[in-house]
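The chain below stands alone and is given in structure tokens; this is the form predicted alone.
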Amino acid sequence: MAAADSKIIFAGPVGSGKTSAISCLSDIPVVSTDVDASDETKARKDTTTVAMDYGFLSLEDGTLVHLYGTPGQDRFDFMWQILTEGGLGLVLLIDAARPDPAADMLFYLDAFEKFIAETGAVIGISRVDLSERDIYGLLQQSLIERGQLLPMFEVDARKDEDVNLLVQTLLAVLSAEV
């Protein structure tokens, strides 16, 4: 990674842990654009992000890593393009407790396809404790069938060490591609 400031994008469905993950890393309280949920999202959580979440991490060399979380609802997908501009890479969080995590993953991989091709990505599977299915195996099989192998980990988006693992893996992937 270079001396210039960088930004990492966190994406995924509503409730997958984007805001929590950014909170784990950020040196400041997360700036969010959460509003009361008014649609089917209300069944999952009380509020939802409509523009972005933002935080930053200061590295020892003075580099700032800006952390942007995208809205999870596809009706706000216009923000995805805006937020990925100049981005270093993508942390995709998938909620294992949702009805079809594989479909969610494929949807977001397609939505961010160009950005991922130009940068890199890592996948974190959150809320695994709330699912009785082998979500990791299911998602891995979906990636193999697609011919798109990406690093993937089961994570708790509220735990610093899990989120750090995702970011460090993303940085290793980006370094290897240079």
Contents of the next structure:
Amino acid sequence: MAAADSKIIFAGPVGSGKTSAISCLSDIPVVSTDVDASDETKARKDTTTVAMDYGFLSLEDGTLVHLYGTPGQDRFDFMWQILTEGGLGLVLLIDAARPDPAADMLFYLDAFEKFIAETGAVIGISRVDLSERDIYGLLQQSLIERGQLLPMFEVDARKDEDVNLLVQTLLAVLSAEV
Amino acid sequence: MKQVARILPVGLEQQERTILGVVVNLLSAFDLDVEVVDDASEAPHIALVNGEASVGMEYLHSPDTAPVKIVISATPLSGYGAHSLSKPVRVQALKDAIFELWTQNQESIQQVEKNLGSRSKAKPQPRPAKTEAGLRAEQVQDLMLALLLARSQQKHLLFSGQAGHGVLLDGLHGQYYSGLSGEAMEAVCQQQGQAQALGPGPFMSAIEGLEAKPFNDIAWSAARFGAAGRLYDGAELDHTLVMKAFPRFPRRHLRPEHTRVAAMLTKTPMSLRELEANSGIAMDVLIEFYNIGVVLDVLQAKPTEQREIRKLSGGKRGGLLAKIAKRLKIGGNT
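So that was the form predicted alone. Now I'd like the form predicted together with the partner chain, please.
Starting with the chain above, the whole complex follows.
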């Protein structure tokens, strides 16, 4: 990575849409390290990302913004610290259809706590149509109880406009640094 | 030293008068207090004329007019020595026009003062309040004002739109009740109407059998039509806006300026003036967002000691952020 280059990190549970979101933004086809799932992940996806997803955005001056999707399974969390070094900010995707989206969110907020404090984050709630519960309300309540204020939207991670909204919002958060 | 400009509205429609009220508040921040006068005999410096009203055209043809005239019309109106603004007039455009014309026409404005001669010279009026803390039900003209009143004073209200459509508002819980379809409700959001305060008993009877829905479902649409950028509940442009929770943005009424402001406030509490300076977003849009935040109970304005407007740096990466925004075709000063 060149000195001027930077990166945006996409995190979230398995199946939350990290790979799709990066695909929406990347100038190149996403380089994924998906392999056959062999554990409980199998129930949700046939393949899963065991290392990372990668894409990039090329800016007009040649600067690259690298887009990294962290591995969804927490047994790969040793990778997360490495990936976030030099990162601009975090896009956290939460799958509304999982059993406990609030617990998922809190897990990732804890895991990336230092990175978020130093940069910024935005939360996208995906697969909302597959849940009958008010997941937005649940997550917002969890954030209030935690005393953390983060932008949050219901999104379809396969749609360019939704992913753009997340990045646009992340940029606005980062721009508000005094 | 503050100056006082006397402005005479001529034939303005209700919405235009509302916008003038907002502008009056904004101009006081630019060391220009405005006194809105009701009669041409009160030696106005500026006339704000509805060019599509007969009374407006009569005024323009009369021999004794204000030295500065601003005509509002759907198509630009030339002549009459007037500055023309297009309908629907925007807060920012009117504010800029008044301020610039006031500055550019000081000579003729001073002549008005001299001509007053022995007549009782207009005395500076008390500085107009920037906010309207005492909103009353009888002042409500649209659903957004009704929502603001219900929420800020935790009242039960019945808002009656046109065609007898009624919406019951529970300001304590931030919920509304209505038997209207989505389309009819959308129409009510953009209509003028009246509000009536209800006691707990009549309110409970009225909502019987109706489903409670959150203010969030209607506030975004209502804000596009109502309240017109006025600040309520004691808030001022210099107060620091503290976000209590990120608002839930509905897809139908998603406005990029609103999401951007909301995102900025999650990182750094700022005043409306600071937001305007750092985002480039028009003040009336910012106030619109603030009003929505009040209705949804996610924003709070806190008085702070007067301070310089902070210029945000975007950290050390401001340039990079702008390049990414450009690459993704995201507008504004990210």
